[in-house]
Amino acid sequence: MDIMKIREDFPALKRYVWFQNGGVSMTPAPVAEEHIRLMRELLERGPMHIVYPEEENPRRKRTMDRLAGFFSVAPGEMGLMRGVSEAYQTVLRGLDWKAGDQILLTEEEEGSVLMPTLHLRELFGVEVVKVPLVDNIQSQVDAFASRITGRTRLVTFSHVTTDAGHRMPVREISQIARERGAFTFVDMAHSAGLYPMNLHEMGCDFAGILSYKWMYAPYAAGALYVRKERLNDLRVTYAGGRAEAWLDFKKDRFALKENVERFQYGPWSWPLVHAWFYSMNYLSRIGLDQIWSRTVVLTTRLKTGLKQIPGVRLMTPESPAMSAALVTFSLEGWDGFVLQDALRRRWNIVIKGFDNIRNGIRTSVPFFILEEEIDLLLKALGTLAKEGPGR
């Protein structure tokens, strides 16, 4: 892997030190140029699906087939969404709920998952049960298992939690949920694109996927995965013009598609979606195994360095088996947002501070970051630790 060559694909890296990929990723030049080409095609040739359907419709199928193949599932198990929020809403609204039903989720879910879950509680009296994060695979599985009851309908969790960066053992949690009659939904916003994945083998029933974090496509597109045998367990709540297999305008009759596309109600910007196709090829050419290996090297370097700084508390598990590309920590006496601003103002480091359940800094570590950039962050934190807050 030629890191310096790859960094040429990200010209914005010349402007600052980039540790905010988990917000919205940079788009590499080849992917951005493909998006520009597709938009210019619309300008010069017009709406492709109307004027040249013989070109555009097969292209759309290739894009969706590639998306499914990237996650080792059948094309009929992957449908387009605008993001994880829409994917999760589709699952929530597709199940029947009554007072006393339970949803399990971790104590640290992002708003796109937490907000609709709490709203469901207000609508139907569903009980929301939170599962603590544990820095051990078996203990994390046990934490879920001990809270699943006969009333649990859905177990929802981020594959990698948004703030502290805990990676959940999806296969083990999904197996226990299935054995006890509950469905599983996995938010893959902070894992998709980091290493090879087989959603079938992971065992979850549903998953939401994003294009614009670790898959490096332009903002924004998403997808819903529905395991084939779970297709008929979800009701179509929002039936739109992308859901029908056929529609009889005279007799007012219709039939829904037989696969996950029955949940689509669009429309989408297809140049964005096709650019996502291009980003998958971009990552595959570099090699997902290589991307993951380098991610482990970089995050390990950062975690090791953080432990040497007085006053730093590491919130992310040290083991790569329990973490991914997010490394989160706090610095004693510092508010997360104040620390974020100090790092940007004095060292030109772009990073995320937060103050919700936790108070600290989340470091997103893309594979093209340099070791010396990790070291710069560590040096800056060491300086601030000595100076004390408020500088």
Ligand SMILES: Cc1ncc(COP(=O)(O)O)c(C=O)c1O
Given for the second form:
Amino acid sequence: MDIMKIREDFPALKRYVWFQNGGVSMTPAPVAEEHIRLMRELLERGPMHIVYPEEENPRRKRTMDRLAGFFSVAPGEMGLMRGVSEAYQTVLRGLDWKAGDQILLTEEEEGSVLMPTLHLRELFGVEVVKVPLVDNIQSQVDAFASRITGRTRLVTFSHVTTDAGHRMPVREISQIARERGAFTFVDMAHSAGLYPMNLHEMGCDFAGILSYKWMYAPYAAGALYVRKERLNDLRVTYAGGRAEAWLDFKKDRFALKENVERFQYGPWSWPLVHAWFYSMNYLSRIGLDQIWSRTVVLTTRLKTGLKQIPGVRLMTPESPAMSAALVTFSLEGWDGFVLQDALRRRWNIVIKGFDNIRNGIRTSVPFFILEEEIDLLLKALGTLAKEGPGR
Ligand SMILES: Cc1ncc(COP(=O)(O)O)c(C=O)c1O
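Would you mind generating the form predicted together with the ligand now that we have the form predicted alone?
Below: every chain and molecule of the assembly, starting with the one above.
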């Protein structure tokens, strides 16, 4: 992997040190240029599906097939959404709820999952049970297993949690949930694009995916994975024009599509969605295995360095098997936001401070970061640790 060459695809890297890819990624030049080309095509040739459907419709199918293929599932199992939020709402509203039903969540879910779940609690009296994050695979599985009861309907968790960056053992959790009669929804915001993935083998029932973090496509598009066997367990709550197999305007009759497309609502910006197709090709050309090995090298370097700094507490598990591209820590005496501002002001480092159930700094480590940038962050933190938060 020629890192310097790859970095040329991200011209904004010349402006600052980039550790906020987990917020919204930079779009690499070839993907951004394809997006621009498609917008230009719209300008020069008009709305493609209206004027040239024979070109645009196969192109849409190609993009969606690629998305399914990227996660090793069948095309009819991957539907287009606006993001994880819409994917999760589609699942939540597709199930019947009654007071006392339980949903398990990790203690650290992002708003796109936490908010709809809490809202569901208000609507139907569903009980929300939080599962703690644990730095050991078996203990993490046990933490879920011990909280699943006969009333648990859904187990929802981020594949990689949004702040502390714990990677969940999806296969083991999904298997236990299935054995106990509960469905699983996995939020893949911080894992999709980081290494090759087979959603079938991971065993979850549903998953939400987004375009704009580790998949390096523009903000924003998303997808919903529904395991084929689960298709009929989910009701279509919001039927829109894009869900129809056919619609008889004279007789007022209709049929929904047979596969996951029946949940699709839209509308979408297709030039942006097609740019996602390009970003998948971009990542595959570099190689997902290479992206992952480089991520492990960089995050290990950062974790090792952080442990040397007095007052730093690492929140992300050290093992690459239990983490991904997020490395999160706190520095004694420092509020995460104050630290974030100091790093930006004095070293031009763009990074995320947060104050949710934990307070600290989240470092997002894309594969094209340089070792010397990691070292700069460590040096800056060493300086701030010595100076203390007073300055
Ligand atoms: C874990 C996680 N899930 C979901 C999202 C966002 O979801 P959406 O696709 O609805 O924007 C984020 C964004 O920051 C996230 O960190």
